[in-house]
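First, one chain by itself in structure tokens, the form predicted on its own.
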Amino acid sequence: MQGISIILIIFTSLFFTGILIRTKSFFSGRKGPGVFQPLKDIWRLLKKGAVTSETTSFIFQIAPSIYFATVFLSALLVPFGDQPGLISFSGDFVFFAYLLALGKFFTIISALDTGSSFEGMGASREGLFSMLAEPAFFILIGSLSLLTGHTSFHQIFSTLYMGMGSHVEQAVVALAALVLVAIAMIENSRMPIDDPKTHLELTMMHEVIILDNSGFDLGMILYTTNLKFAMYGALIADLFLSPSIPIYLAIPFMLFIQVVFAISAGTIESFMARFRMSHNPQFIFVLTSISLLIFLGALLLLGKIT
């Protein structure tokens, strides 16, 4: 049962973006594509060959594979309730964060490898916002580690859950879920940081750095985004999964949280306008402030402050 988490993450990644897009279609009064239409589009791309510019080097060719490999390996660290991920060790959340950073790094330098100042502009923005979101993640997980006394994802989430705890503990878990949702939106370049449907040169971020990718490479990048969304959804679900929940109830509960997360992401994109570029750092710094509130809550629960 140790590998059940990655199985659920892969399964969820097959329909996560479809639910998100269908939610946006609902709120805009359109029928919209089927839930599995994004997966069909990815499958169509995976069957095509990739066209590579003569100005690029091997970096551009290997970047999509490294991006996928880092996200998949990160997903192996995510536990499921009281079941550890396929990879679990003390301090694994640090390894998790920097695996994702490695994938982001190769995505950025592959955009720079094209020699396009346009793609360089988007790569600079994506790198900046990911860097600003990093403190929020580490303060959040570090606070939960301090609260539980453990340093691995499995031990942290198997100790901390939304049960019959105090109101402070419930507030800490709720704020942690909010921060993880926002980080997922930032890391996947979604609203309100970025609009994946925009093609305005001055405001594009993620879409511009993958403009030169095509065929199999583009399909791999798009699927990796789905996988990363599902991975963050699994982390959010772990916040609320009690170790006492039997496995036959825990599985539908995690799938339910994933669906709620996808609908929430679609709702955010339907009712929130994209921030002006200069306001994005302010929004990300707010997440760090919320993480500091979680840290103070952890100190309060531990009796370090009164």
The other form holds:
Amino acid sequence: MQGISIILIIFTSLFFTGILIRTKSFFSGRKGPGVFQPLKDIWRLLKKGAVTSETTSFIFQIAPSIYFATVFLSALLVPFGDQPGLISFSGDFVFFAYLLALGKFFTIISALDTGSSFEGMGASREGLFSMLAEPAFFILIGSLSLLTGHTSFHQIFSTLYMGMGSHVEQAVVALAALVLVAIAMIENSRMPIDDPKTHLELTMMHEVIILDNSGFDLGMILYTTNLKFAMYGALIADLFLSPSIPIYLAIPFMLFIQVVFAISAGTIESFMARFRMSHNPQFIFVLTSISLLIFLGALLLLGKIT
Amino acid sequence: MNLSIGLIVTTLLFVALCATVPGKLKGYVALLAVLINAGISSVVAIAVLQGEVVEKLYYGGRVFGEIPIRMDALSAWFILLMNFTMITGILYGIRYMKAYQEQKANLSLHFSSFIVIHVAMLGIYVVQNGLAFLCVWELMAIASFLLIIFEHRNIEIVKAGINYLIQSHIGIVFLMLGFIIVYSHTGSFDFNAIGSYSKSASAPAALLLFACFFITFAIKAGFVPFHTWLPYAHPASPSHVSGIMSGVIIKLGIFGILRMLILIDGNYLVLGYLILILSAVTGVYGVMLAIIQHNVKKLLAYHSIENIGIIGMGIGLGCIGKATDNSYLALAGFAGALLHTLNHSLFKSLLFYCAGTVYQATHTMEIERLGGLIKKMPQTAILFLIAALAICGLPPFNGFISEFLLYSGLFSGIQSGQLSSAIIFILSIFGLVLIGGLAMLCFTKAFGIIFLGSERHPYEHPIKEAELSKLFPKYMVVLVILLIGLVPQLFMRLLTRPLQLFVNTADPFSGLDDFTGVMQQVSFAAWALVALVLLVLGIRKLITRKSIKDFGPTWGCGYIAPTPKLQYTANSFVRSYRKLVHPMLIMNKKENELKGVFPNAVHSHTHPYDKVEALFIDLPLKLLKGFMSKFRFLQNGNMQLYILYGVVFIFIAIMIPLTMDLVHYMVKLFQHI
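Having looked at the form predicted on its own, could you now put up the form predicted in complex with its partner chain?
Now the complete complex, all chains and molecules, led by this one.
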């Protein structure tokens, strides 16, 4: 049963971006592509040949594979309700965060490998913003670990769920969900941090990093983005899943939350403009502050602040 | 056979030999000496780590008294990690010094100092008599000074060396003060007297004693604000010396702090919090400054400060755990600190060796002038990349293991403590995460700009990969880095006895078993990562086997004649970061503006400077100079006046006792009346 989490994440990743794009097309009054269109694009890319820049070295060749491998392995750590992920140990969230960082390291240096000024710009932004977002994640998990008294993803999420305890507790869980959504948006380079649909290289972040990737590598990078989205969706769903729910109900519930997450991400993208680059750090600092608020909430719940 | 005397005799013999053999062989003599000394000390150290007790007493004459030579598990751990880096250092150093073969006298001095510093450091780890300790400490300071100023024809390098010499002697003053305090109370220079004195003394007195020792060792280790010598000394020295300096010599400070923590029975809670906060500040400040450096070695030097901060955080956590009887926290803290000391000595020496290879190939250390080296020097690039990943604490390399231990400690500490401790722990987590993130920004910059893209400036001569003998010591280091990253449980077992010295709870091993269990899982996950990466790369190769592969220029948004000048530079890569933390840094910028319809060449120079140095070193020096300049009129070059000063001095010197006698006489006279 341990493998159920990764199966669900992969399953969700197949249609997640599709739903997101469909939501955006709905709000802008277009018919929009089918839900599986992004996946078909990826499939086509995987079969295509590639044009590589002459400036690049082997780093450019291995980076997309390492990026995919790190995200896939971190998805293995994500639990599902009271089922642990395939790999689960005390402190696994540290491994989770550092794995994602490893993937990011390679994405950044593969962008620098092309010697393009645009990609350098994107790499610089990606490095800075993801560095700023990391404290929010750690403080969030630290607070949840304080609240539950456990130090692994599985134990934390099997103790903690929406609908338990007092109102303060519910507020803490709701805030945690909010922070996780925001972190997911930053990590996947979506609005309001980054606009994946922009056509100007100067305003891009993630898109500009992968300007020179093509063929199989590009397909893999695009699929990894979907996988990452689904992985964060699963984490958010875990916040709401009570361990007492039997598994045949938990699976549809999880899928439902993933769909809601995709629709809300699409809605955010439809009604918000991207922040100015210089405002992004402020937004991310706000996130850190919210996680500190969660920390205070946890202290309050444990009666350490009276 | 008496090993200590054997060591000293071999050293003297080899130093003499080093001076007499021809230039080519000097390095090999040093290598042989280091190998012999390392071999002997390692055999003893390994026995100590397995539970043997080594203690010998020598009679050192009337002045020194008994000189005890004790090697406990802590010394053994540090000796082993030192020996490894000294061996890779001298192996690399022999090849590195080939470029300077004609300077025979200079080479003799250099290699003799190398032999001497190795023995001096062995002495520091085992000598437990205050006076004798001062001697070996001084020997180490002078030998490292000689190592730094190898290129003493360059005035900047001598300046950096003297800066180091002065600061380490300020440290020695405090060290002496500490030993004098203990001697005046107990009449003994034995280290055990420090322990017994601190038990009998009041709490503030014990704290004062600890502060004396701590300042000395903090200067050596490079804790902020005692770090200012480090960013000058590292770039000045030859690369293998920078490697051992960052890898081993600054670790003497860490060793000293740990030794004093064992001896001085102070208030561990207060000490723990102080060390934790100071270390977190050190770590964040070090990496913040590292990012904006443009000189590779200076960048690495600031990273040493950051890593000292991480090690210090471990020590702080361990103390807090010990004070609150939380053996899990204490174990995690001290294990993290000890393991990170080893880890840092590995990846930092590797980074410096790689920087040295780059320097000898390109003759520059300015990041902005490098670029595209990965195609010319692929092996050096891979070695640098591995070290960079390890220093960022990314799995599956060794840096991750020690940082993971610290995180486990911090997260378990949050749950057990009170409100105040919970807040300090969450802030420490914040600090540690920030250090990790900033280190990543710094090393993507360093690796990306030095090795990737295309050449930013034409190199004066063709660039070749270093020969195998120069790469071999680096591969040795990489092997250990991977070993720790992939099978950490082995090294946890080695740490058992050193940890016992710190954690004297009823059953330290049960806690350690937990760790070994978790390490087993981490090791499994690391292997899974390696396997998965290889699997994905294999699948990629299989699928793209038949597809068309084409090559073209990098996409320039339609622009088809890009020059290497258009690439992102190191400065522009960190520009948004620099703007963000602007208030905390000093950035001297020189820029001329574009003028006219056909503008001239434009230059932009940035020179980062250290705010702490400006505040704690430059400002007091300026005030002191200002004060002293008031007396400048005394020194006016007039010979007659100088003679007058002498006469006045002699007059006063005679007059003082006379006046005193006169006063006494008058007092008595008045009493009679």
